[in-house]
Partner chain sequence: MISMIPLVPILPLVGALIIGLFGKRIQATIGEFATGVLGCAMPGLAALISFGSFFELIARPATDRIIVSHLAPWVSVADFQVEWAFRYDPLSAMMLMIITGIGTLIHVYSMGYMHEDPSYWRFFSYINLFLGAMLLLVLGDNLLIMFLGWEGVGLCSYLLIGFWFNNPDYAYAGRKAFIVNRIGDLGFLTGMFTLILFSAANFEVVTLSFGELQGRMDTLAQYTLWGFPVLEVAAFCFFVGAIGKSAQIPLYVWLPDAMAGPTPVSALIHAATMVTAGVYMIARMYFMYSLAHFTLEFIAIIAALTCFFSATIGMAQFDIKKVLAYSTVSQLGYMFLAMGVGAYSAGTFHLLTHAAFKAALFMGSGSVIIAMHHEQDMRKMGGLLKKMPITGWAFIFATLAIMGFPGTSGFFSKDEILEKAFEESVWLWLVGFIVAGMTSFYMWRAVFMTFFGEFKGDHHTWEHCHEQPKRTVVPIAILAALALSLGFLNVPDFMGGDYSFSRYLSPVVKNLEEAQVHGMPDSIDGEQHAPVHAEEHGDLLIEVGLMVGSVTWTLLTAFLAYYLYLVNPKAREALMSRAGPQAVFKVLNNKYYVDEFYDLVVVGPLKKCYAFMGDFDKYVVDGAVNLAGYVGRGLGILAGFLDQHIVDGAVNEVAWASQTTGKGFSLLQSGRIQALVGATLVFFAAVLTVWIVYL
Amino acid sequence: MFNTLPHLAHLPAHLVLSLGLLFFFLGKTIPGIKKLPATAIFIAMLALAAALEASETGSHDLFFGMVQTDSFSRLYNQLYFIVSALVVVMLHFSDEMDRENDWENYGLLSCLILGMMFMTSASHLLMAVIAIEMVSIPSYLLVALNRKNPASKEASMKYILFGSFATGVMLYGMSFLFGMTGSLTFADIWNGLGSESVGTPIYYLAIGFTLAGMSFKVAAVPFHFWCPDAYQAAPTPITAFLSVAPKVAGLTLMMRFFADHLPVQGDSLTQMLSIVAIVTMVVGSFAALKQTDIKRLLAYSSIAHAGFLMMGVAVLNTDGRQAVFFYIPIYILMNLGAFMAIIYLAQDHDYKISAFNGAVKSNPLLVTAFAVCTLSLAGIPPFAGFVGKFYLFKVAMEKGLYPMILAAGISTVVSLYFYVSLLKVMIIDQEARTFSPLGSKVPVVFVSLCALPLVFLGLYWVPLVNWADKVRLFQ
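In the form predicted on its own, present the structure of this sequence as a single chain.
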């Protein structure tokens, strides 16, 4: 007899699904329901879902082994809920999206969140494909919804084309894996890929092609070409969301996919992931040097950080998973704080770096908090970004991945140059225009509340280490 009780362990996913149904369908069919406060409903439901995730314990295999809920998935899901709620707050201080379509926008976000949850808990290739598409399709639409930038439609089309190509390559790789092992379950795949297949061309093709779809969501090289155009043209709050949440979901899918590898496969997999991490860090940091648009600069910065985070994935052990999770809350604070500052300062939607000349004269507190976020992104002590990168360097050093460490060091130095150049424009250069402050001070408070933990965690990071320790094992 089929027991449905364990499936209640995925109750937060059912709750997020109900959000999508509410905003997409009930909002269209029930007269007057759109008069309800969509933002309050959305945030309240996310808070309830986060509370349910925090109250759950243990590990559960659901839907015939296609989904696994455990401490790993629960902690990451809570981060998705937090990021989504913060991005909704950012949407209120941006006029790039039509506010009359909030119900549809929140419906897209609900579907996207559900897809990220399944990416994090998937233990079967079929579920992984469905989850990736659930994240990708709403993302394509959200990028196109910038009514202030006609280029958003073109950027969305590029995003769709690259996404379709990456999905096709991934499915081709999965067909190899199924042909070689007769299974689509992660654990069975690695058990089926015995020592006789390791090092063969078909082995590298199967793993490499399957990795393509995951790399696309992370914006890792060579599946990063969509990223700068999409980030530049999308509504800025959506850019902030895409730079954090789907990227993290892609990393969690990678970590779960490679978690059951056999020891005989370790060196080959580490070599493949290290190459991707090295190229991603180097390309992202050096490409950012010549950018004149601040959103494109942060897009390439996001690509470089994807490479840094893949250092923790490449070591293929529990310490690497802990280091990745340790860095992600820091990365969320840095990125969301930086993008909220841009929303506040670029009131005329001019994102050229030169348009921010002398911004500190009109907004000293905001620019100071922005400086904390960017210096933390660069990995400068005493901010939390330095500690996060230190842990990633540490796990790579213990594994003996010295070429990757060298690439990360070079990337850090290069990124410091363009971050400091950006701060020079805002703080030292002559003021190009008068920055008229918005009526609300909430954005300034938002950025300050992102910056303060970066200072605190840079000096005392034990609570974050203890939190990150919960994702070392899938339990």
Given for the second form:
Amino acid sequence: MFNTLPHLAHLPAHLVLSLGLLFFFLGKTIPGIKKLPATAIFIAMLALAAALEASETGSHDLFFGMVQTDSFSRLYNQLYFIVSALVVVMLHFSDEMDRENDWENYGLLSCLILGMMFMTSASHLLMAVIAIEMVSIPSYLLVALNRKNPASKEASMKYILFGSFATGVMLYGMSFLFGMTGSLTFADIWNGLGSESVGTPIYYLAIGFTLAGMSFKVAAVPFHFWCPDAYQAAPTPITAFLSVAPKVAGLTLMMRFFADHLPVQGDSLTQMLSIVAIVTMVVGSFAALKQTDIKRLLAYSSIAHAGFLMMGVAVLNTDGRQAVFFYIPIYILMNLGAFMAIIYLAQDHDYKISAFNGAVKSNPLLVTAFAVCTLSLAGIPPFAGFVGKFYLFKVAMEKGLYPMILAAGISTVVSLYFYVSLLKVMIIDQEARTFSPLGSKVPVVFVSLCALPLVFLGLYWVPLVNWADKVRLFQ
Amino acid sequence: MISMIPLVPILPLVGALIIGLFGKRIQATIGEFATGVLGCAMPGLAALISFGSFFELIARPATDRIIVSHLAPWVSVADFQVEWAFRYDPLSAMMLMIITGIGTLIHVYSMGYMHEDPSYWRFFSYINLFLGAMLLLVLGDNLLIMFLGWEGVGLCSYLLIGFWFNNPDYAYAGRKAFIVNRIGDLGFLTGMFTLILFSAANFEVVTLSFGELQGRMDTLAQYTLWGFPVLEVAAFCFFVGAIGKSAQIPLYVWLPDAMAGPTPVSALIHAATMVTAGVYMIARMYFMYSLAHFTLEFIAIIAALTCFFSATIGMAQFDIKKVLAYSTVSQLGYMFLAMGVGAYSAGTFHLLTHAAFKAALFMGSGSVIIAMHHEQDMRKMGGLLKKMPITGWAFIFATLAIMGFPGTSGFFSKDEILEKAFEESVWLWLVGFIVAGMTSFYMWRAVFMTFFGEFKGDHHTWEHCHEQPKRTVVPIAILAALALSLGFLNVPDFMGGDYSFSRYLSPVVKNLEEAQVHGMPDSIDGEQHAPVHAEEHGDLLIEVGLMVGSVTWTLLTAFLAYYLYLVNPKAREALMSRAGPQAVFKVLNNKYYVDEFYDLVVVGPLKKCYAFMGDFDKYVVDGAVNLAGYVGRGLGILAGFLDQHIVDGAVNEVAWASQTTGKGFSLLQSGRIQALVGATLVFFAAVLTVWIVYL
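Just the form predicted on its own so far, so send over the form predicted together with the partner chain.
Full assembly next; the chain just shown is listed first.
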């Protein structure tokens, strides 16, 4: 008889999230409980999970090599909790959806977070598939949260179809891998592939198909087509969440999947991944040029950023992992800050760029903070985005991946253009409409709290580098 | 107290932040006075710490006077390590006292000067920020922190010159200062990069800290870059930075225009502190300059030229602040002359005395300008000594100091520079000597035109002209007293002194001659004596002779000014009516037409270049972007074609699902999702093909 308790003891945060999932789905049916403040409970739950996660130590191989918890997974899990908490704040102050659905929303979010945690910890392909689905299915529903909006439902439907397609391709690739190696554990797969198969067509097909499912989560080209539609139609806080968290989870899965490769396989994998990275950043930044909707623009910007982050994955070494982790908190701050700002500047859910003309006149502080987030996204010093990009460029440079650096350079320059034209619209152009004054100070505080660390980290990033030091090894 | 040194730059920065964020509200609710007091509080505290630490420092043994406080790591990328660290030693201690001491006095003075300005709070925020940046520059233990301060003071200077930006001329002056300084900054950066480049090649860890650099000079001295010794290149580049910041030829043009800013700014930034940053930088890196003899010679020549030309321009200006501005450029020339001949302590000493007397002069002129209702033309002044005795006498005392009247501070500092220049080359001395006379002439000219003779403005102004309030005149009086007395810090040996200032600096800054006598400059031995001086009788004669000569010469020119501007103005008018002197005066009054020359040779072609780049952007870059757009559209058409004819079959499953799953699905614009998935497939197939075929 297999004793699961010792294994579960190493997954305290997962347990908390699972209980939360049950609580939010079932609790509503129990008469008295419904009156409890759902938001406060959810945030408390996240805090508890984060505390438990922070107190864990050591590396543990759980459930027959299905799940592995270590410093890598713990650090990323903490980031998921932070993002979720921030998004809950955004949800609370957004007027795009009904308040009475909070219980379901938090249930879905719990499930999604749980899925992301398993994506980060999975060390077995089956676990990876389950985790990806655990993230995907709540995402489909979250995109359609706004039930009165037909566009939301349509986007969600497209998302589902696209997701099923990507999952199908991934399962196909996994069957190849299983056929070639007889195993689904990451380490065994790479050992089984050995050195003979490197360079054969089936090697590329198997790995490429398997990569499809992960690319879908990361929104890497060519699995990015769902992204603009879903982002545009989803309620903005959900867009912000989707543009950050599942993307990061997908990257962690990639990093763990490729971490055990044999030295002889290294070059071919690096080349494969760098091609994906190049295509992703170039497509993301060029496609953003012609967007007229600010949410679509940010969607393409997030695709380009996925490409930048893929640079750190493609080098397949400890420095790369550190650089990726270093960039992510910065990316979270700048992306969430930008989304929060546009939630509050938009009127009647009109996200056309031209609707933001001259916003600086009525909301100087909010637009200033937005400008910091945007310039940081563009990678302009002294904001933190520059330092983050610098580390990514550095690891690629050390690995000698010059074409990728060239592509990243071009993409950065191109993206600068659309970020700055966004700022031009808000700051230089004449006011097109009157902006209603903000009902509450919270959005300004929220965006400023995103912008200030960006300035601080841009000047003094040592603490973050030291924190990121822990993800170098899986220990 | 020394342990509190890191607070010195932080306090004014905090002050700037508080006033910058809440100053407007404070001024509106509590009042202007409270804003001013708040603005003065932080510099005052910083000054308290600086002076307290100084007395603690001199109580220590001479060998133990370098205190480096490591605060936190900063940039740490592979083997490139830079940290937040402050270096407190006799040199920076002296600078701290100048900056915080004069800074605090000027803050107090500003409370009166900026009275009733609507942007009172903005002024104090900027000037606090300036103090913070300047202190950072001085205290930084490595080149990067110094550069941070260097840029910070440049920014503040820009903000404060253009403080009254509603006047387009003032805003233009701010931009001019900023851009000219930028050229110098490029030099500073290049110098820093040169040092990094050769450190990286020779050492495990690249640092920019002064202590480490000093120990590495020997190694770096062995290399050449494009045929020049590395240290010469680096020293030259850093000097280019100093040319920009300290307004030497050819980049001095911004400083006279910088007089557009409020007068306290001119006194603090453009006379006492920021413009001397270049001198400080050379003193701080004397170990590098001592190994770069060609650069030193270059510095001496540039300095002598600057000294001379700006003094000649100063003789022909009518705007009282312009006279002082050109005088500042000329005095900076003296400092660099000292640096150039390797007499670092003499240059630094002149920096100290100049800070006192020039700040007093500027603040005095500010007081006059306010009393005259913002009139700066000396031709409309005269006889003001009766109306403003304190300002007037302070101005006269400071003038005595700058002319080098025996016993005043300028006498000791200028005399030492001239003596060191004489030891190096008679020609350098001759230029310095002539300029000393010109200085005396134009300063007394300003005094006589302003404070003596008949009042030449209108009756109304004369009636309203009065002495300024205490918070304005007391700082001037204090500085004038300092201008008279500071010289006794460094009395030469042949006059019974012992060069106590040079000896005080000697643990951190060694003059060129000592460095050569004692071998490498980093050997700090406690038995360091006063600078080695030739004790022979002949040298003593020369020294005394030089001194008597320059005193006589300056008194002579002072009397010339007295004669031409007070006793017998007719003689001057007669002289000026002749064609020759008139032409010379016109050239000088128009500053040798240098601004016009720069406009013609530099600014004009640059503007043409911008126009060309604008066209390039419009036609070539935009064209390329459009081309990319067309390519994208072409690809889209291709993908659509593939979708229609090849991929449809592959996605029939999806289509079937969407047809059968009911009403909700009909919302899908039919075909759109197929197209997307189809495009994905095509793309994916392309990527796979690339992998298989090319990898």
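Owing to the predicted nature of the structure, the values given are computational and were not obtained by experimental measurement. We call the rigid core whatever largest set of C-alpha positions still superposes within 1.5 Å between the two forms. Positions refer to the first chain, counted from 1.
**Q** Using a rigid core superposition, assess whether residue 20 undergoes a CA shift of 2 Å or more between the two forms.
**A** Result for residue 20: yes, a 2 Å-plus shift.
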